[in-house]
Structures are given as structure tokens and as C-alpha cells.
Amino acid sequence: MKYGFFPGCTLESAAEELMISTKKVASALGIELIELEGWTCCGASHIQDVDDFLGVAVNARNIALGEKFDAPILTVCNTCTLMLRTAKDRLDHDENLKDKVNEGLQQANLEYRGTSEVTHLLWALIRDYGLENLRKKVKRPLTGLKVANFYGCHIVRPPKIMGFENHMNPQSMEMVAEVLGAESVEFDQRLACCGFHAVFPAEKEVMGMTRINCLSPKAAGADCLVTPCPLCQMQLDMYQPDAQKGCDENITMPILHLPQLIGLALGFEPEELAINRHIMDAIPTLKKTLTFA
């Protein structure tokens, strides 16, 4: 299996672990990412609302560069999922829209065709890998484990765009988690929005929102609380200590991306997932149901 691999900013900057876990993940499992050789930002979500032809052709530009190796785009972030596949949906359905963006991106020498898929790790997993295929793979049995499922917003809405499954009741994570062998529960917060697109704006409001998202997962007995989205990870672990103060219940909650899920059952030690890079400590929770070297 071959993807072209589109990082996004936060890889290489706030979520470097991410990068560190998804290679990790990719070797072991036998799949091949090609990073795109000069991608750049996917806009985040916000550049459709200063330019909205360049949201669009930025993202033509980095689905260009995947298009070279004729072999689905894969991501790692909801967001950049997000952005990539609404250029593409717009860019396949307006013939005038594709023209003028390719008039541009022939001073680069580039060319976008629609010729390949935009696609997240936890789709290629189930739907290309086979879930099969990665339970033979699990080395070390997540069993006692409880994990809080937390999808983020991205990567289910708008259905017309994402669709990969039921954006009112998506089963992907859990489907991932069982095989791993952890145990999902239930929690209120599971679809809910981690609030990373509005902290700036509206702090107060947002650590509202980060102390629910951990307190909910908490009450449903969880050890810890997974995510297939560097955004919602950053905002959910990073800005934890400050959506602790004012608040006398104890908001902890070890915050984990879906790859460093993965490779614990893979057999990785911890740090080797750089789950040690994390503010919220969460190797002491996972010492006490894993077994570590």
C-alpha cells in the first residue's frame, strides 16, 4: 500500500509526536507514505474567508503534487482532510473553477487532474488495510484499556464532503479501538467540538468547552481519551491546565492520537510514540493497565 503523504503544519511544529507515531505505525504495518515534496498549508479551515479562489487553489496545488505518484493523498488531521476534499469536490463538479486554477498552477509546471483520492489514516485503515489485517498485527492486546473515542468535527461534517460513514453516529473509532483490543465507552462529549478554530476569539467560551470534553469522558470511566485529529489533541491536552483553573473538579484526562493508540497495541513503548512529549503526563495511566519493557 502507497499513499502520497500530506503532513499539514502542526506535524512539524506543535504535533512533531504525531509525525513520530504515524511513521512508526505506517513502517510497522507495511505501508509506504510518500511525503509531497514542497506542500504547503491546507489553510486551516480560515483562509476560504479572506480568499476563497486561494483556499481553493493552494489545496489544488498540494493534490497536484500527490497526483505525481498516482496513488491516494492520506492525512493524519481532520482538517486538512477537510480542506483538501472540499477543493476537490469543487474542483471535479466546476470545469471553469478547475481552468482558471490550472492556469496558475501552470507557472509551476503543475496540473490538477482529480485523479486522486483525498483519504484520513483511520478510513485507509478500515477500508484499504482491513481491520483484519491489523488485529493480526497487534502485538501487544490493549485489554483493560478504556478509551473515550473523540472524533472532532472535521472529519464527519459536512457528510456531502467527508462520508466516509454516519456523521450522527460514527462506529470507525470504535471499530479500530476493538480490534486493538481497548475497551470504548460511552460519553456525552464523543462528537462534540474541541473548540481549537475559536480560542483565540473566544478563550473563555473554548475552556469551557476543553474542561467538558475531559470531565464527560472521565465520568464515563475512561483512561484516556483518543482522537484521529492533531487539532483537537493539541487543544484537548495542550490547554488543559488552563481550562483547569476556576474549576474545582479535577479535569485530568491523558489526551492520545489514534496513531500512538495503535502502535502500543503494535508492541511500541511509549516514548518510542513520544507519548513522553505530551503536557498531560499519560504513561502513569497506561503503566497500570500495559505492560511496558
The other form holds:
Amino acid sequence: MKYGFFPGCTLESAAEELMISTKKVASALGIELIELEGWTCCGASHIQDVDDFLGVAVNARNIALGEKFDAPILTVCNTCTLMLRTAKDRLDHDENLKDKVNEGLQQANLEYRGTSEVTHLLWALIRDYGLENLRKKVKRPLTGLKVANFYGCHIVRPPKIMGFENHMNPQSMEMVAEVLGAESVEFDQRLACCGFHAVFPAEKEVMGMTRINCLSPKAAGADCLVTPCPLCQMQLDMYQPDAQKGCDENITMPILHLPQLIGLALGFEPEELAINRHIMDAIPTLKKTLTFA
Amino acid sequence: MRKITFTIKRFDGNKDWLQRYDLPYENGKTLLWALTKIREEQDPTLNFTSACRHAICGSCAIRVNGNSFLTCKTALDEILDTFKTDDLKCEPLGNFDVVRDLVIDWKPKLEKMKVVKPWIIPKESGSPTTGFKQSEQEFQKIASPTDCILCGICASECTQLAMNQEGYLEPFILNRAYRFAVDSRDGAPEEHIRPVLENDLWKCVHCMQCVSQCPKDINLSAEVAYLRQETMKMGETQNLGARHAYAFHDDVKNKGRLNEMTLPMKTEGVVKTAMKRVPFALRMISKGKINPLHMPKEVEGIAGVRKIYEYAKGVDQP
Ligand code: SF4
Ligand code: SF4
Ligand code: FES
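If the one shown is the form predicted on its own, what is the structure of the form predicted together with the partner chain?
The complete assembly is shown below, putting the previous chain first.
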């Protein structure tokens, strides 16, 4: 299996541990990830607020880089997936827009053809790799580990663009957790928004959301929260100490990236997956149920 | 026999409680059928509203298992299939005051809506007596936003509104502002847009709940983007939201990638960042999350990216 890999900006900076764990997991599973050469930031759901056309054009360029490989494009970020898929959806349904965008891409010697799908690792594991194949690779079943699956908005909404599963009751994260041997807990905030995209202009509200998003899985007895989106991970982990301020209740909740959870089940040590890089230390909690070298 | 359990949140004006009703399953029915059957056969005191039964009047929306639906339009089978359960929890819409049971109070919302002047402020080129000419293209701009039936579903699910009831506007109010701002007959779009800006427009968290749940498929998040673009054209570029958006826009052009070290400074300004973000930055550096010395290099093909930016400037946007 081969994909054009679109890492997205956070994997190069604040979420480098996701780059590390994604690559480890992919190679252990025999999934080939070829990083797109010259990919740019997807605009992170902000660029269209300045210039709508540009948001489409920049991502048409990103997709065109992937089309060179004749392989689907794979991301590990909800918002990158949404931005790329939104551009693709609009280009594939609007010839006029596609022509205009291609006129621009031509100046960069590129063309958007619409031949590559855009997918997310979570979907690829289910649809392309197969959960039964994943099950066979499990070396350290996560038995006894209670995980709270926090989907994040952009992997399910809007359904017209994302469409992998029912946005009101998705099950993909639970399916993967089950294969890894972990137990998924039910909690209110499973499909909530992390607020990351408005953390500057809406700081007060977003910190309030972070509090709720940590307390809800905690109340449900989760050992850790796991998310397929680095932006959710950043919001819930990096800002957790800020969200704790002014809250009497202890909100502590370790936050893992999906590939880190998978990596643990594949037999990697927490450090190999860079789990030690998180602001909220997840290792003591993991040690309670899992055995490490 | 298969039974569907409805646990309905009741409210009598003073106290609320959960009440359980069992209904024998019948296929091919709507949610509204179920509520009506409960009222007719089990409990005449149950309050809910409906009128047209054709997804036109907007009066029948409620929340079921944490999502909002028009009860007249929604098939019971679809709900049971979505949630894989025969237990349905029904509540009034979120982010509304409740009158009784599933009945919500629209009056304060309609009062609030007036702030965006949800009416045409006519251009001088037309008048109430001579009328206006509108091209098909111009009409198309308002066709979809005019489909709003004021059902309240978008407001019920809005993440920002839930955290900020006083400050933020309901997505259907944003839709009204948009609808009049883009109407070719309207001569004062700013008068619809400025109040939106002043009511925390930049606080929308992009959760996509509104656009995902609207039964009329109105692209509310695209409308938010449009309203933001227009405020920037009006010169409102120095607030946190606009500066943040520009930081992304500019980084893509400069290097192709985001510079997370300079992002807070571009958004908040150097002084505020220095005062506020130092503990945060130290926390990040100590865990190796950010490397203060890392400066993104220009991506392969950056010249092409800049050409696309240059080209985009000359493109007519709708
Ligand atoms: S996208 Fe914005 S307006 Fe829509 S529901 Fe979310 S916060 Fe509200
Ligand atoms: S915008 Fe859509 S969801 Fe919101 S009130 Fe109008 S029809 Fe209902
Ligand atoms: S009864 Fe009129 S919209 Fe449902």
C-alpha cells in the first residue's frame, strides 16, 4: 500500500511526535508513505477568511503534487483532510472553478486533474488496510486500557465533504480501539469541538471547552483520551495547564495521538512513539495497565 | 413486539424531569408521528409544536440523542439506524429558553436578530413603487440563504453560542446578515455586517455543527468566511481573528509553511506575546515540542506558490 503523504505543518513543529509515531506505525504495518515534495500549509481553516479562491488554489496545488504519484493522498490531521477535501469537492463539481484554478497552477507547472483521493490514516486503516490485518499485527494488546475516543470536528463534519461514516454516531475510532484490545469509554464530549481554531480570539470560551473536554472523559473513567487530530491533541494537551487555572476540580487527562495508541499495541515503547513529549505526562497512566521494557 | 422508548425531558415552567414513554415500533413513520401518538394515546399534557408537516414552517425541531432534527422530516427508522438503539432521548433545542416540555421561546431570538437589520435597505436605483431589476446571477446569491425556515437547529448545536450566549449571534442570524448583505437590491451591506463583527464574529470555532445539521443545506460556514472577508475589506484588520487569519495567509506565501514560533506574535503583537506566552513557550520548549531555533525553510516550488498568489489577486471572486 502506497500513499502520497501530506504531513501538515504541525507535524514539522509542535506535533513532531506525531510525525515520529506515524512513520513508525506505517513502516511496521508495511504502509509506504511518500511525502509530497513541496507541500504547503493547507490554510488550517483560516485562509478562506482572507481569500476564498486562494484557499482552493493552494490546496489544488497540494493535491496536484499528490496526483503525480498516482496514489491516494493520506493525512493524519482532521483539518488538513477537511481543507484538501473541500477544495477537491469544489473543483470536481465546478468546471469553471477548476479551469480558473488550473490557469493559476499552470504558472507553477502543475495541473489539478482530480485523480487522487484524499484520505485520513484512520479511514485508510479501516477501508484499505483492513481491521483484521491490523489485528494480526498487535503484539501488545491494550487490555484493560480505558480510552476516550475524541474524534474532533473535521473528521466527521461536514458530512457532505467528509462522508466516511455517519457524523452523528461515528464508530471508526471505537473499531480501531477494539482491534488494539483497548476498552472505549462512553462520554458526553466524544464528538465535541476542541476549539483550537479560535483559541486566540475566543480564549475564554475555548479554555472553558478544554475544561469540559477533559472532565467529561475523566468522569467516564478514561485512562487517556485519544484523537486522530493533532490540533485537538495540541489544544487539549498544551493548553491543559492554562485550562486548569481557575478550576477547582482537577482536570488532568493525558492526551494521545491515534498513531501513538496504535504504536503501543504494535509493541513500540512510549519513548519510541515520543509519548514523553506531551505536556501532560501519559506514561505513568499507561504503566498502570501496560507493561513496558 | 419491538418497543421504542422515548425518554422526554419535561418542563412545567418551574421544574424539569425525565419521563419515559414506550411505543410499539411501526416502520415508515416520522419522529413527529411518534410524538403525536404519545400525546394522543398516552399523555395529553405533553407539549411540542408543529404545523406544516412539510419542513417549511420550522416549528417542529427538537434534540434527539444529542443532535437536532426537524421531527416532521425525519424518519424514525433513520434515527434508530443512526444511533443503533431503540432508546431515544428527546429534549428541547439547546441554547434556547424553554417554555414547556419541547417548546422553546423564539421571542428573545427574534429581538436579538434585529441587530443585523434583517431587511433590505434599498439602493437608490430602485424604489418600493418602481421596484428593482435583479439578474438571475444576483438572485442565485440569495436563493440558498433565503431557504432558512428559522427552525433553530443551527443555534441548538452551535459550540460558540453554547459558551457565549450573550455575546455571539445564532448562526441563523449570521445567515440573515449575509442574505441581506449580498442582496443586489441592498445599498448598505455594512449595516448588516458591522453588527456581526461587533458580536464576536471571529469567535466562531469552525466546529461545522451548523452546516452539518441545517435541514436546508445552507452553507453557514462559508457565510461566516464571507462575512469575515467583508469586515477586512471594511478595514477591520487589526483584531485578533483577522490578524490570525492573515498570519496563515502570509506564511504560506513567504515560506509555504506555518511558522509556529512567530504565529502568536503576528496574532497578538510582540508585547502581549512576551507578557502572556512565556510560561507557555517554556513549557513547550522543555518538552521538545517546539524548537525556538527552528525556522521553516522555503518549500520546494515556493516561486510557483507565489505566482499562484499573484494570479489569485486578479481573479474575480463571486
Ligand atoms: S461553525 Fe461557528 S457558527 Fe457554526 S456552529 Fe460552529 S461555532 Fe457556531
Ligand atoms: S439556517 Fe438552517 S438550521 Fe439554521 S434556522 Fe435556518 S434552516 Fe434552520
Ligand atoms: S412541522 Fe413545519 S417544519 Fe416540521
